[in-house]
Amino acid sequence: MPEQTRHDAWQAGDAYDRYMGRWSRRLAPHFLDRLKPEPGLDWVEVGCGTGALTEAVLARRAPHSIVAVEPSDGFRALAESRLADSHVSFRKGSAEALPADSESCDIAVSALVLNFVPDRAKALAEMRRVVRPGGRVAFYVWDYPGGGVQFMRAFWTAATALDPQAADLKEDKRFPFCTAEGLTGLAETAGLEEVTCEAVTEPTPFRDFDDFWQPFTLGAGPAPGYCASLEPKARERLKEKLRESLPTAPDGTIPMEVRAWAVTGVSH
């Protein structure tokens, strides 16, 4: 396992939802508002996770069908349990080898996944393969280099102050291409045309410090994986470092926000 990925953990669906899923659910409708897909389309979703984008498509865009692909058994099981709908077919598979027929959908989408895929060019080629001519390929990822996930940036700032070696695990270092220019270039290199890239933002208000801290202790994702790996005393030092440094309002809430880049292109 590469050193940078040693704390990546993608099986515990409930833990992931408490860490990131609750915010990705709030972001998905904004992505769809920008995409403006027609009703009655056939969709393929790459890396459906716990079903944030799947749920939004079902609720807002009246799809004819969705093939939702996810390699994690834990994530897929949680999504299936929440979204029992005849329009959705959940399938196990990877982004680089989608279990879907060529030219079988009108639109292929991916939410907060592409940066974790080892072969992003292959993943985009697969998304193009399953889309019919003239169909769209669209995805969004966090603006890691720009500090777009403020709660994650706050965590790593505190962590690296106590453990300088943690800097190698930070998402902005691991995913430097997650900029408007980098992602647009990635889409164009993959052969997509009429490529657009827009910022999508959403507030992430935490009720109190425990609401902020507790998801980091559950081990689902790089930062929580790192946190869970610490010895108890080191974890407590990190907890207190964060408590001291977070922008806490007088009522105890912690106001933050997230920003992602949403990319869309046409496959001919």
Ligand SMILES: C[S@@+](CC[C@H](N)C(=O)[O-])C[C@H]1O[C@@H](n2cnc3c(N)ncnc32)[C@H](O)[C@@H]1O
The other form holds:
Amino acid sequence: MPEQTRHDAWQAGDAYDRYMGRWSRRLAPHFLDRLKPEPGLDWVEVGCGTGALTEAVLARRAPHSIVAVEPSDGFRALAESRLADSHVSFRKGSAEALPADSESCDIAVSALVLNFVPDRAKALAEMRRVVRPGGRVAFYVWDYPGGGVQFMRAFWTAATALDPQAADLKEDKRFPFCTAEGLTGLAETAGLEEVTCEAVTEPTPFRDFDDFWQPFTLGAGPAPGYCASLEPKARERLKEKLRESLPTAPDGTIPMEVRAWAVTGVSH
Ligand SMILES: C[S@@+](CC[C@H](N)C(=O)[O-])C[C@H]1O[C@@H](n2cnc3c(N)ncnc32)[C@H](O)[C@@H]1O
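The form predicted together with the named molecule, contrasted with the form predicted on its own above:
The complete assembly is shown below, putting the previous chain first.
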């Protein structure tokens, strides 16, 4: 496994939810508000994870059907157990070879996934393949280069101060294309038309330092994977470095926010 991806651990759904799912769940409705899809559509979702966006589509957009694709057995099982609904079917599969028929849906979507897919052009081609002519392809990813995930940026700033070699693992270094220009270019090169790219933001208030720190120790996702791989003494040093560097309010809360780029296009 390449050095940079060795901590991309997508197995334990509950650990993922405590780290990232709790925030991606809040972001999904904003994405749908911008997309404004009509009710009764057939959807394909790529990399549904523990079901943050799937749940929002079911709750807010009255879909006719959703095919929710996810390679991780652990994540898919958790999503499936939570979202037992006759409108959604969960399938094991990858973005580069979607287990869905050509022209079988009105809209193909993806939340916080595309940057992790090795062949992004293939993933977008697959999303175009499964939508009917005139259908939409839409996705969002974190604004990593712009420091859009403040809790992740704070983590890596402290981690690389103690361990400069960890710099190669930082998402802003790994995913430099996650800018408005980079993502618009990616979508247009994939043949999408009428491409738009908008910032979507959401507060991520942490109750206290433990609320911030504990999810990093659970190992689900790149930064937690790195954190969990550290020897106990090194992990303790990182914990204390973070404790002294975070912007903590007088009541002990840690006010932060996240920003994603939401991209949409039409496939003819
Ligand atoms: C940051 S999580 C996002 C999960 C969920 N969509 C959300 O918004 O919370 C990244 C997801 O991408 C999935 N993933 C990674 N590589 C993938 C690939 N090649 N094809 C499809 N999904 C992939 C992971 O299994 C994981 O569920």
